[in-house]
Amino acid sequence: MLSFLRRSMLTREPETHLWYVVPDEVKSAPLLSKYMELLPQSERDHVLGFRGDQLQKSALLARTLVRTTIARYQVDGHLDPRSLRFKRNIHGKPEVEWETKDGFCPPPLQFNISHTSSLVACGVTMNSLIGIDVEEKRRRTKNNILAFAKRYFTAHEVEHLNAIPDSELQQQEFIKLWTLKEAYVKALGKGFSSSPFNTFTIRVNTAAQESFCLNQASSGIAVETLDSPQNLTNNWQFALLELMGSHYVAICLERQETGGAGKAFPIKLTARKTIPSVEDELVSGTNAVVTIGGSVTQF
């Protein structure tokens, strides 16, 4: 069993965890070694099926990742991560497989991972349901971009991109819509096939206008269902951030509670970098977490 995991806590009031490891970071064999044991035949099989030692180990990292954070959680702090069990929802989202046996009530913990070869990432939050999804910022299509996003956003998106006649910001809002997207849809928990990018539009909206770049902290982000497309859907609340100034990770949570004139809270975000067993590190308020889209208040 890992030697060192720090119990964490999330309040009753509405607070989002994001927990992140960088896959270069973690070098030590004998450690890796430790997080294959912490897995399930069936999820080391999974990950060995992955083509190269660095998509084998983003996947490794990633199931480390969540049965670690998950375990930070639990009340009496000693739930082994090995013991843990999961489910997938009818599209595909992950769940814990709680045993329910002998009174015990499961928490209410939602949580929700993301990677690439470069980063993993876990959000974690109490009562409300999460999508997160993590992009490189120089990520490249092999299609032009307005081809591309012809093809998967709406009529609404594709107009304001094609407004952008700088190539780069161009391919940087394209990779910020997306992240925005694929968030929501995870925090659906339905999945791209159930929820295509073209039935929904991500609005973005300054204090000054109506503007679709993403480079304000005070650029409010809304989502509107092309079925109701009158109505700007006020479940939800996003956050979109720039990690370690070389990728994006967009976070939507399903909203719990509002302010006045029915104005949601900030959302209420803790960020950490950690190598689990090794060391945690807190970032979020410096210079590796810069909010660029939504209302976010960092601890």
Second form
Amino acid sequence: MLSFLRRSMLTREPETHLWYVVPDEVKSAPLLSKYMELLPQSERDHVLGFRGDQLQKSALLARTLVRTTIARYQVDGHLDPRSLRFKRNIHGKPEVEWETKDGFCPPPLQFNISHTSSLVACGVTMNSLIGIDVEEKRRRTKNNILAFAKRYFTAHEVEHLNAIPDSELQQQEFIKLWTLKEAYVKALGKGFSSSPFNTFTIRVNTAAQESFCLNQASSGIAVETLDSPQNLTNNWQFALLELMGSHYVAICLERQETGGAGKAFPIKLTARKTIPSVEDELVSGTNAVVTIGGSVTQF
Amino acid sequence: MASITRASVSMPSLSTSVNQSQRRISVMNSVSFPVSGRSMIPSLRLQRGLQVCCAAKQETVDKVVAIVKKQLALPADAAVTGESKFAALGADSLDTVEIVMGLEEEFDITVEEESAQSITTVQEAADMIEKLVEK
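Could I have the structure of this protein in the form predicted in complex with its partner chain, to go alongside the form predicted on its own above?
Once more the chain from above appears, this time first in line as the rest of the complex follows.
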């Protein structure tokens, strides 16, 4: 992980590490107890405040994943995940509260977490603001998609959804848009009320003429805010992944530098499935992680 | 009596939650609240606007509970009350927006996204609905 820090400081290419846990694969009660012990009392209380075992488990795994993941990136040797303190910025976005010891320079580590009952994910970068959102592919809305989109999305996005003839594909495209919009707002870190969903558009450029949807790596994704000129919102770049064939993962990163002619460097992505303190498995570059939007190189 | 009790409990939070209606805040300031419960009753009866805005009607809370249970696919006998937090019941942000959309349809109101994000419990949703319905 030290090389991640060094590389990020030397190159201009945004590098993102994605770590995720599949709750159904973590069954050992002693292991879950061990995770609970990593948390301060306030976080334990928060976990226990969720209704039912499944919700408590994914909340526990979310806190565990954040702590154990950040601990891996420490420059000065092993860091106890228990010792990490978190705070919220003035808008409510969680951040690490580093100890200010003499001579200690906190790493410019940025992270964001997202979870559903079936997947818990944490994205990490150096320097770049990051937002991630995960959702099950088969998630269905209770409301009609177009009615929902007309109420909460922008006109362009409604048109994009409306143009999809197949209702199953339309449902999936809706979920993709939702995760991309969530990832953007979370990357901004200013809270949802400062960026209501109908004040910015996710624009999708699909390469293939016959395809309306985000389904391949060449599909470009950009964000445009209604009240800013186009060039200001080129600060953000996106990746959309299909994970394990069952989930969409949207990642939004602050662009540090552009390549020639304002073109962004592709996002360098490493993805690992983990059971914290038990095992890690590198899955980027396998068919467990398929890029379906944005410019991404997996390694 | 139950509504009076509820009114007296939610008074302290009213000044923070009612930040949009200056008229209601000035009404509240102009009424003096004596300590004894008995003399409070005539004051509240005179201020009809005050009585309604103190706390949401049980009927409203029940409707919110029904919508929440439906959205989150909770069993009908699941314990959901005014204090229940959406997140603790398993609502993610998409669920919360869908709940708000359901409330908009049920009560024929429009909830600004900024307000929608600040609703975290059943009671907060019910209180907000009542304010919007009155307009």
